[in-house]
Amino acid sequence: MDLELKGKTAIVTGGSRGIGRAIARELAASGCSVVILARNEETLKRTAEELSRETGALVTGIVTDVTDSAAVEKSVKHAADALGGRIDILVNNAAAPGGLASGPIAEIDEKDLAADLDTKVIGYVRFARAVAPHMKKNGWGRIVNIGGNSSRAPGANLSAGMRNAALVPMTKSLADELGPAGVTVNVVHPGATWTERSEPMYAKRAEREGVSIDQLKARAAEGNAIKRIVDAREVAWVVAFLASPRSSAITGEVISASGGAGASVYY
């Protein structure tokens, strides 16, 4: 199927590695020009140049801070700039892996609660803000917000099932409120996903104890449908189909990218 993404203009957050990075990747092979952002400015530019390379699309990265209005205003206008004035679609994926605070109740440090929040929850919010003028003006767009499976089945991560949580309203209000002006917002939620930095946090957790990456990676997946860890090009998969055209029937929905994770049912 042709997702129709040629010449459509793209901005990435947290775009310089993991899922992220998968997105960037799969929507510059899918004809988009794409800004990547992130805080390490050496890694950004060496990703931007490699998925550049790979795809042979535009790929710029920008360096920004995410709990910075000030930062993501102006990230977004030299966005706009460097892909011709124009910004289609935009994927909030910024987090710290797994969340900052986890553990008994007694134990987890509220810094890191609210830094968690603040960056992806309201961060989501500040980068939807800044380019929703932008889309509304071409009368089309696509939001999609990378959320996590532990909003369904939380455990002791406190604050990654809250974050997470909060962005299925989050998503759904943004949804209707610009849905009138062509533009569609859903959220998507990972499970457990292999990615570049995967082989090598195996490899030491294996060694550690004693058992195979193989084994890891089992039992991992245990908890999903399909019994194996979802690669991160399968997440981009899904990512790219709901920023393309052919998703406009699709808003202020959640959807599972997690290999059928979890025995519960969702109406």
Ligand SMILES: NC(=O)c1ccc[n+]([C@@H]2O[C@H](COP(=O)([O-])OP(=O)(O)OC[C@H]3O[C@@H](n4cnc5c(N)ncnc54)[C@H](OP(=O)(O)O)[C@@H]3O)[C@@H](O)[C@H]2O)c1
Given for the second form:
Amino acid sequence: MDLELKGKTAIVTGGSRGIGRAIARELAASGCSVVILARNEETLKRTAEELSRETGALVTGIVTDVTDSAAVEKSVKHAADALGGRIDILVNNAAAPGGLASGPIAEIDEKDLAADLDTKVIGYVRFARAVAPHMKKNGWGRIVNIGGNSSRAPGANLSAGMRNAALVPMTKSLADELGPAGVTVNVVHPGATWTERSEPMYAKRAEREGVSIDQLKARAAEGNAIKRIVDAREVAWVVAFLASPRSSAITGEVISASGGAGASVYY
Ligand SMILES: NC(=O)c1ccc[n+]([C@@H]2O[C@H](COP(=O)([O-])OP(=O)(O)OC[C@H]3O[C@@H](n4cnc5c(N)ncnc54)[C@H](OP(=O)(O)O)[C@@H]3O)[C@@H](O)[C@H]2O)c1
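Moving from the form predicted alone, what structure would you give for the form predicted in complex with the ligand?
Below: every chain and molecule of the assembly, starting with the one above.
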């Protein structure tokens, strides 16, 4: 199936590393011009250059902190200029994976909790608000919000589940508001996902626990149905579909790209 993404334009927040990078790469490889945003200029520049080289697409990096409303407005204007005046797709993804506020409640710093919500929930709203006029003007748009399976199984990690769950009603509200203008809004929940930071992270843990990396990987995969850790590229495939014209019947929905994590079903 041709996803009909050729010639579309996209913004991917947190596109310099990890899942965001894989999404930006997939969209660029599918024929989109892409703007990636993050705070660290060096990584952003390197990733934009690498993705442009690998895919032949226009990939531009714009330094932005998603917690700064004025910077978000400014960067969306810059992005529109870089993308020839049109913004078709927004992938909201920037956040610290797992969040800053984890551990027992007695040790939670309120400032970390507020920062997690400011980045992942309000940050996503800031970007949706800034791109909505562009999408409404064109009568077409796709917004994909990257959540996380911790919204379904939060465990002891206080802020990760909270912020991912908050994205769900926010997404439905935006889907209802923007639907008549041809804009769809959906959530993709990754579960434990293999990115470039996984190898060193698993190596350190394996050494600490006196086990092999493969044993740790098998343990991490026990909780899903496919019994292996999902790769960031597999999450990117789901996002590329939702970002494409072919997903026109889906909006306000949540799709878990976790390889079937957890024992519950969701009606
Ligand atoms: N990896 C997983 O297993 C997993 C599982 C479930 C959900 N998720 C979700 O997937 C998303 C991506 O996770 P990841 O593992 O790919 O993370 P990652 O490798 O740490 O990448 C995070 C990206 O977001 C950017 N970022 C973070 N805070 C930002 C801010 N305030 N302003 C602008 N950019 C910011 C980072 O760049 P700078 O630091 O340079 O700003 C980087 O580009 C997150 O929403 C995460 O919660 C991940």
